[in-house]
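Just one chain follows, in the form predicted on its own, and it is written as structure tokens.
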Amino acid sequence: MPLPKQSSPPQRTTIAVKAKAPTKSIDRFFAPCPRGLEQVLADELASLGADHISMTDGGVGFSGAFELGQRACLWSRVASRVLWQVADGEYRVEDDIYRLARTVDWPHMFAAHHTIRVETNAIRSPLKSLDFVTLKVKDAIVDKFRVAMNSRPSVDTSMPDMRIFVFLTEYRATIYLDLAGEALFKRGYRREGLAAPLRENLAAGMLLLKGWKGDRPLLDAMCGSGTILTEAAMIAMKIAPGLQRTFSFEKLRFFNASQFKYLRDESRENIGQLARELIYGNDINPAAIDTTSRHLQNVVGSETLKRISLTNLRAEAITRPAETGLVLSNPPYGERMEELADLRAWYPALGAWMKRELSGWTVCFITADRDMPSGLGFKPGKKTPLYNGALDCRLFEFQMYAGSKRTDREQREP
């Protein structure tokens, strides 16, 4: 007998879905930041047009268009990223956080075809698992897409297309769509793709705490891979960090690729010259100046290159090139006990060397070591709390005066 007909299943197609730019006029956003560099940053977004600017502890909220958050992409060096709310609300149990992401019409955001990755973060929150939350979104995510679609979004968690953060409080849950992508401190020019040890908003950040806008010649003693020079070469030069990479925000189905081309035109346009006898940097690796000579050309061009110079010598050997200026450098920290005995042991000849040539300077390092400036027989006139990333540091500033500051002071009063 023969078998009835089976019937062929329907076939899941992918709904269109037409592109639908945010209907808010003012869009709330939150720049994460090294822990140390708010202030810094809140003038930084300040200055691109921010409004109610709010700092917290690692981070800046504000609110403005939704283009601000684009131009903030492209324009700040502190921020390590700029995150778009997209929802906020209370919560008591997962469930809640879970109906508060199905309210947002991802959808009409990004395509199935783009990989995501959830992140969860809290401060006091009564929830056990973050990891259940962050589950509960995803879910959240992916049932508003195939309502909606027939499809799903797949995850991602090296190299997500979309990162969304998921922050909670005691009783409030606050979901933000990732601008950048990658983290804003990989600006694109290391073309070898090795990290730095330091990061290059921190680096950026130090020299705008320091009121370092390329009116004084900075040294940098101890120059690595050139973090430093580099952040200081696009500040003096109003060269955008961002412009050598691309953005997350680019994927989304409402971005307009014009209005982008015309802020990226704007910025080239913008960039000036940098001055002769301004930027000096310096290491006792020769393979260091390489790489260093290798990431300012990617930026500034081999032709600017020659108006930056570049030595191989020890630190202590080093003779001022100007009569006064900025220096800011990252030494060695000394992470075995057998480093950190030959670093003491090195501090007082870095010292007589500050003593010797800076006079007029103001001198500044990071390190991890808290008793470098004894080691250096100096007391810092300031000392800023600053994360390299995990590593808490500190950021000493030494003003180096001709002879001392009480002979100063008596040769000024009458």
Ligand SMILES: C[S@@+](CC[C@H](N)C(=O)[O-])C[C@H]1O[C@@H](n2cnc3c(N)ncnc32)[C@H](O)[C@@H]1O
Contents of the next structure:
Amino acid sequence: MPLPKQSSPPQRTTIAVKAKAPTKSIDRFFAPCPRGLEQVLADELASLGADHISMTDGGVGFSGAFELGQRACLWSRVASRVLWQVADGEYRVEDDIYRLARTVDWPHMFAAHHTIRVETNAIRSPLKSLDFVTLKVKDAIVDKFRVAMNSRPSVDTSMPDMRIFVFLTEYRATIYLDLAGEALFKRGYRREGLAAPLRENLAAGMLLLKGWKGDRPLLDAMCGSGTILTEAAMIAMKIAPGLQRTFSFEKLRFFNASQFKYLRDESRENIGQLARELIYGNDINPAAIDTTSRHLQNVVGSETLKRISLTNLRAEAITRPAETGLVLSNPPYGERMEELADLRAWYPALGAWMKRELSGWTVCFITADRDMPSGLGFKPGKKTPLYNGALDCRLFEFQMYAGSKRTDREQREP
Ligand SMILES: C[S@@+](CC[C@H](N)C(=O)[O-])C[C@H]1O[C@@H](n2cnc3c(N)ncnc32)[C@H](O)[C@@H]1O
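Here we have the form predicted on its own; I need the corresponding form predicted together with the ligand.
Zooming out: every chain and molecule, the one shown earlier first.
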């Protein structure tokens, strides 16, 4: 078995001396994201300074200094996690993976009182049981601690301090230490739930996919708990999505608190103002408007909240707030049959509203209902497959041209 690629700082240091973060060495990372947003995440990581960016289904690999991994946790709006590669090598049997995990100097990374959780995923692995691989890697970590310091971390599968991910292909095993902790879409502003909220990184990713950077009006006509609006406010004001939360890398032995404080302080200093007449939200349910308002307030504060217009109307009753802009909304899914029937009965009214009020606007709906465009009476200019959790959705885009019968007719389905 070839020697695994391993990050240097834990090997270079001793337990007694607090290890230094590997500012000069180049590390490899993998950031999972909602499927369909890989290119958006790749662009985001490139803008943070990542190198050797490679996209796969559901995530993006990249290289950079260790500090880049921390920066990505703080700044990525689209990544679900940032995984730091700590070992990589060929394997044939489970014991090869045990040996690979033993090459990692775990006791130099975190303390024995921290809890761990190991998770294994595979594509085309010949091994019979991934649970057995998980067990082997957990044993390797525990054995490494026992030998080094006669104490061992215990396992906590629900709220571990350290998450270790094992990824197997047909021949290679790669071991990652998660730098995020709780998934990165948990920004810290959502303190109450309404039914069916979008994941925060999906909402932000759709805005970025549509090129929305706070430069044109945005309307979410059915905003629910306000995820799209809150992510939009953060994009427009350049608020780092991770500013209100902590990360598991803060528990690493070589975590440089003052360096990270500098990153946080810098991001706070660069927060901008929110323009007036930029963000508009609406929902038919008054409780949704209350929740949206609280979520927005948790992020932008009560003064800036006054610049965001929230209404409690049927979507079809909204008067266009500007000549042009982006509608990005997540209509009810209609997962039960009777709901689906109601939903489809509603689409023609929504289509009539788009035609009446939204000429000059780009209108995007994310839905699992493939029949939405024909129900609205418009042919989408673009449809992007996206996953909302496990739900296979489409983001439909309709370009509503200014008041011409010709373009309406062209867009209408035959
Ligand atoms: C799937 S939820 C949106 C979830 C939201 N994206 C979030 O992240 O919380 C759909 C929303 O559409 C709203 N809704 C349903 N019919 C509506 C209508 N005719 N006009 C406006 N809003 C409507 C519901 O009250 C619900 O909040």
